[in-house]
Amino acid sequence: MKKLLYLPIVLLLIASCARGNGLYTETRVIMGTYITITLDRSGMTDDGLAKAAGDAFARITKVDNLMSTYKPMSNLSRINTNSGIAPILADPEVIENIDDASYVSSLSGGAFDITVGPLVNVWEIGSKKAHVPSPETIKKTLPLVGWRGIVVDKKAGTVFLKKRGASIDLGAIAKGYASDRAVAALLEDGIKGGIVACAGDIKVFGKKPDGSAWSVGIQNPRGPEGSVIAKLPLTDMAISTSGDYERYFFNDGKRYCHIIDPHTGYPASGLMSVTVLAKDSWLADSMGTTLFVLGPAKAYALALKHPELEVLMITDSGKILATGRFKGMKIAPVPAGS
């Protein structure tokens, strides 16, 4: 059974769905996590709000049904099962998500790689079976990883993995993609403002009923759940945090997190958390993982080259690296250590 993930980004002002605060809030469990949709009630009936939220959740559910590796009959699972055997007809949304992932892989020199699935499986982080695989197992598994081994035939509408035993894991981009799809549905239904919070991926649009920006807080990576190191107002933006505190285990006093470096086969290290602001949630989601894998120096250099991304990184030593609006913000100190 999948462990439910909590939100590394904290919604600061969503506490109820009472009429008094002008908000409608609904939470469901999809994609192995709690997903909260909050809407501005302005100009909407209760029935209209419920329908809009339902439409948004339906978009997220569709992404889950297509792209979950935990569902044997999902489109993605069938692609993985047929790796090295035959191309599989793929839903346009699966192809779109793979295209987005390939863009990030190319941008990062392969630090982001959705074919990391076999390595994720041998580590089993997030389950009771989490363990450090033998060097031999890592060496044997690494050749199965490589995003260039994905063949997308857009004319035929198929996806094929060249190597038998290779597999795609969209866990580092699909929740962001789902948030984008949900917001699109809400806008189509006439919602003026709201928030879609999918675990560590949050997309906000419009403003609060009083005309002010939405407010989010960034989780303290070494503090209790709900404690924040920074708060910021947002509108029409996506924010995503990747951290070593979401899913991890200790072995001989060393923390091993769920974010695997596709080049080494071992969990990435050097950073406690990475928060990314971007216009699209799929980009914020995938770039959070990308920068975490790259490590402090390379991640900061890449962030500086892409001003369309705004980044807040906390190193293992507690050092703050920031670009964009995070520079100059008041950020609570985070102690070094595991």
Contents of the next structure:
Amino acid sequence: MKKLLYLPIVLLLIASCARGNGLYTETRVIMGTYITITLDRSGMTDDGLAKAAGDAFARITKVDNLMSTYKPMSNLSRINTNSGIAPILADPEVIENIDDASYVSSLSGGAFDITVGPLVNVWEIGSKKAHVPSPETIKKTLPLVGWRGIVVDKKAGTVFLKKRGASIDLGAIAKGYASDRAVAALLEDGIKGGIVACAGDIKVFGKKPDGSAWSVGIQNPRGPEGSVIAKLPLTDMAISTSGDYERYFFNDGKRYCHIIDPHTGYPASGLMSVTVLAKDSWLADSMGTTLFVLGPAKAYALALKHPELEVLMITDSGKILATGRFKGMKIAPVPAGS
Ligand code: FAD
Ligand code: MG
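What does the same protein look like in the form predicted together with flavin-adenine dinucleotide, given that the last one was the form predicted alone?
Every component of the complex follows; first up is the chain already shown.
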């Protein structure tokens, strides 16, 4: 497993998750990161809470088993190794993610593109082997990227990548999707309120046992882990942060992060972090990455066109760009620079 992601959005309540507060909390490592589930204990027995959390973790594990590129036998890995060779039967959840990703690709002019897999592989950001590839390598890799090269046959239930060597990476959408699936399981099990946090992809539902909203903090992209630039009360919303401080490396004083511009083949720059609020976690997750790729000006213009999203962006120079409820909110200053 590579370096575990720390939580770009900080669950402020974690320290107070003792039983006496009416909360149940459990953390597991899945998808290479920490997943924390926090539940309102109201009306539930200890066994009922443990079962509900277990059911939610099982949904997340299912996403991991189907969609991990770190597992050679996952459904997604089999689609990737068969690129240019043969269509592969795909689980409906994999097809749902690919459909959702295509929607985000089309609304962003391809800034979001799950076929970045080959570029992710040549940069190896997040591993000890991370390095700046030669311009020739980038040039050779770029033609393999392009979301329109994914063929989904819904009738047959298959996915086919047209180009040999192409590959799909769902790293920017499937953690959000997993949060959505986990919350659905918790509601089915009768939980009244809670939080599912797949690292920085968080979904909250209902309220705290005292009837107040859950409180979520946003990580300072240049501060120590756990330092926040803003706190916001949330009910029935998803929030995701994409940042350049999670998986990155420095070369000649320049920071290279794991979010890649599919048009240039190089890591995106111009923003330190993007936080997106939306109803669904898959959308908040994928749009955080999308806006990060687009850079400040284009991202802000796109955010203004989508009132279903509320966005907080911090540029490289520490400037705040905000829409929705983030506008006018007190945000702690972030120093400019790498
Ligand atoms: P986000 O901004 O949400 O996503 C960035 C990631 O999306 C990149 O790392 C890349 O994979 C992809 N991406 C980059 N550019 C683009 C683009 N332009 N368009 C679309 N996608 C892009 N990590 C491990 O170390 N070990 C594991 O075992 C492991 N298993 C995983 C299993 C699953 C099912 C998933 C979804 C992820 C797994 N990860 C694992 C990956 C890890 O958790 C990722 O770093 C994480 O998904 C990136 O999320 P983020 O919130 O930091 O960034
Ligand atoms: Mg994301």
